[in-house]
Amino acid sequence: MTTFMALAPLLAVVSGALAALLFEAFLKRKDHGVSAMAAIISLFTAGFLIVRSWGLELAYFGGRLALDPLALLLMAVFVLIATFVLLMSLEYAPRRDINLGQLCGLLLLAVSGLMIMVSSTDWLVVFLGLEVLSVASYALTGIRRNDWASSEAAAKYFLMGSFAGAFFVFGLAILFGATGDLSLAASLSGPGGPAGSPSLASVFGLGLIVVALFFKIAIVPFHMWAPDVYQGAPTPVTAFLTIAPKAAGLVVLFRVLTPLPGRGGTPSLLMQAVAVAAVLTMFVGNLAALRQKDVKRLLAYSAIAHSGYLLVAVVAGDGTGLVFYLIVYMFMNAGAFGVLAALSGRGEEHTWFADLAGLGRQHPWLAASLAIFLLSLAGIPPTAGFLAKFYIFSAAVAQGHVLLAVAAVLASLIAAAYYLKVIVAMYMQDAELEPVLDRENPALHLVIFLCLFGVVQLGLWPGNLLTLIRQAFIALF
């Protein structure tokens, strides 16, 4: 149904972004809490509108923006992770001399770009959403303007993001020249329509677009920017960057690479290239993480490896496993970065292994939470991370990608080593200096608790969420 209401969730988020920035600019008495409250209200409003839109199949702009169940499900994920990041930042931002009002506005603008990406059926609109996301992400990464590491990370992110944008535009030009259409459904069609086989030019154009998306979601060999950016950005921003752009990019890839009724299939050569990229990403990310002494950088390489696991779901055509893994990954990764944010002091962050030594005795609640998040990232039962990997690897085997599944299992075994190193440091090493927590931070502790609940609950009772995801894909197909 074509209606202006299809824009309602997006407009709610954009309105919140503008309100936060305007409050920050024009309030005589700088009260950053007003901007944060406006941002949180807009996110709750967007969440309410997303729930109200479920099952209505709303669309606008001639169907180029469509709120199908998959798009609504991902929008809800983006609203939730943005809420987590805002709550994490309420006390973190003042301690690190970060302007909270600016962070709120930029974060909501990034969420609006994500919403455009996952709800679009046209490559040009996907590119529009991608650029809105990218510009906001560059600013978020460098929001600590007096910190050289943050500024360097933002510069690297901007340069590599611009390079990826050039790939995307060049791919769009070739794809339009080959097919005369920029809709996602026509990407693998011949010039005669859906029944035609894809031409070499259209496959090449689509390949360039895939490369651009690989840059955004840190797929090897296009991952070189990610560790420095993830480490240099403020910790709540890193939690956002390691989850949200990854989710949007992978869902777009799944939409275009998975054959739909009435559309040509993906050329085997392109899917083989995606499978090879998945294997390289899993092993490069995990092997590089083994050498890290900084937990934040370790989690950055871990995020690269998890992009490889998620790419396995795309190759296997397992949409249910992909979305379930993304939601589980949101809880366990946001929770892990939340614990690191809780350990940050005024003007400094305690993220080295030596800083976590003895944490199990000094702050048992934080240590136990981080241990559970890391075990879930490693895929240890009965956490949700185990089920997420099990579903994806099983789907790969069922679709005949046995070697890919074996490679994923071996990569997971490597990953367990460096996750356990952090746990060993927390419980089996003595601390030289105890990290001093500045103050009580109920909002951040609430985020950690909710993430902990999500990891445990989805590990033991995933049925309701899986049913919801399957309903979304039934409607899609």
The other form holds:
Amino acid sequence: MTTFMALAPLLAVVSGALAALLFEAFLKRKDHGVSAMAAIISLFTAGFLIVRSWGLELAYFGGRLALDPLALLLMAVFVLIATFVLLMSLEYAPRRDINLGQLCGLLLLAVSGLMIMVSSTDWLVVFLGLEVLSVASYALTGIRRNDWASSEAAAKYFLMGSFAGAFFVFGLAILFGATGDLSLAASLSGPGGPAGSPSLASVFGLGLIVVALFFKIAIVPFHMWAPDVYQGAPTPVTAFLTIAPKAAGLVVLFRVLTPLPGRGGTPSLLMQAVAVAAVLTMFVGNLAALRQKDVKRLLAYSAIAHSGYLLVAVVAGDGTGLVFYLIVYMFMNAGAFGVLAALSGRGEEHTWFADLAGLGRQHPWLAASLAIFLLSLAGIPPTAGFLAKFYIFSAAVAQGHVLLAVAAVLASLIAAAYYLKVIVAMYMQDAELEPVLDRENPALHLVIFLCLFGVVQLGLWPGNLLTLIRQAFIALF
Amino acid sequence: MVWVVFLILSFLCIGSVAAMIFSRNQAHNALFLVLSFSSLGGLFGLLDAPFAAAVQVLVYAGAIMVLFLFAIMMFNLRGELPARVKKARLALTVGLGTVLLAELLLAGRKLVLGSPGAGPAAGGDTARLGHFLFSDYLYAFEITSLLILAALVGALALAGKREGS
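Having seen the form predicted alone, can you show the form predicted in complex with its partner chain?
What follows is the whole complex; the chain from before opens it.
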């Protein structure tokens, strides 16, 4: 159905961003609580509109904006993670000289970019959405202006991101020259009609675009910027950056790469390259994480490794597994970063192993939460992380990618080692320092609780969510 | 009448390029280049190419040269270059200049000796562009404004006035 209502969720988020920024600029109060309120109201409105659009197949702008069920699912995920990040920042921002109003505005602009990216099948629109997201993320990374690490991270992210953007534009130009069309479907179809094998030029253009997307979701060998950026950014922003852009990039990759294997020689070569990148990402991310002394940096490397697992789902063409993993990953990663945010005191961040020592005795609830998130990230059975990995790996085996599945299992074995190292530090080492803790921070503890609920609930009763995701994919194909 | 405008614009263009080469002040160099770009835009306009004229002024004179000016302002390059660099630069200038001259000669010869050619597509270029911009590419066009807004807010967040100070 072509209707203006298709724009409504996007408009809700953008107007929320504008309202937050205007409140920040014109209200003389220092705490910017009004901006945060406006942002949260607009996110809830967007969430309501997304739920209302389910099953209606709304579209606008000649199909360039299409709210198919997959797009709606992802948009709901973005709204949820943005809400988590906002709640985490409410107390975190003022204690670290971060302007909360600007943070809200930029966060909502980033969410609007994400929504644009996943709800279109036109490369130009996807590119512009990616750029809106990127520009907002650069600023979010550097928003702690008194902190050198934050500024350095922003500069690195900006340079590498612009570089990736140039790759994307170059690939788009080649694709447009080869096919005369910018839709995702046209880039896969050859001169002989939609079923034919694409020409060499368009596969090359597509390859460049895939590289650009790999940059954005931190796939090895395009991951160099990621650890510094994830470590330097303020903790709530890091939670956002490790989850949201990854989800959007992977869904775009899924939309374009899944129809590829049936299209002759050159395209399947591209698919093999993606498989190799997935294996490299899992191993490099996990091996590098083994050597880290800082838990935030450790989680940064673990985020890279998780991009690898998610890429396995793309190679296996398992859309259900991909979206389920993304949702589970959102809960466990946001939760883990939430605990880290709770541990950092005024000014300094306390995320070294030594800071975590003895946490199990002094703050048993917080330590237990972090332990559950880490076990879920490692993929230990009763948690949701296990099921997510299980679905993806078994889909890979079912599609005949046995070697890929074996590599993924080996990589997650390595991963278990460093996640357990953190748990050992919390429970079996004596505290050298008194852990610094944000006690009066109810919003943050709410986020941690919700994430905990998500991880446990999806680990034990994943049925409802899986049915929903399957419905989305049945409607899609 | 057109001839008068043409003569004024071409003198302005060539004169400002010459002034740019002979001026020692870097900021003046950049400003002269802006002048020459603008007059070149005017020449394009005389040739019935309004789109090329507008882009020449907007992109070259507007965007690129302003960036240049900012770079000159911020980095303040004053030091003398070493002799070796100067020599290499001279060789590069001569080489590239020769290539450009050869290109111009070839193109000019074709224009003088060859047939009049088909000429540009019959007008309406800008109109068609505008039509596409507000029909097929309306969504992309609107998202671009969102992108610019994000860049503006981001720049303010990173470089604007600090709170409290």
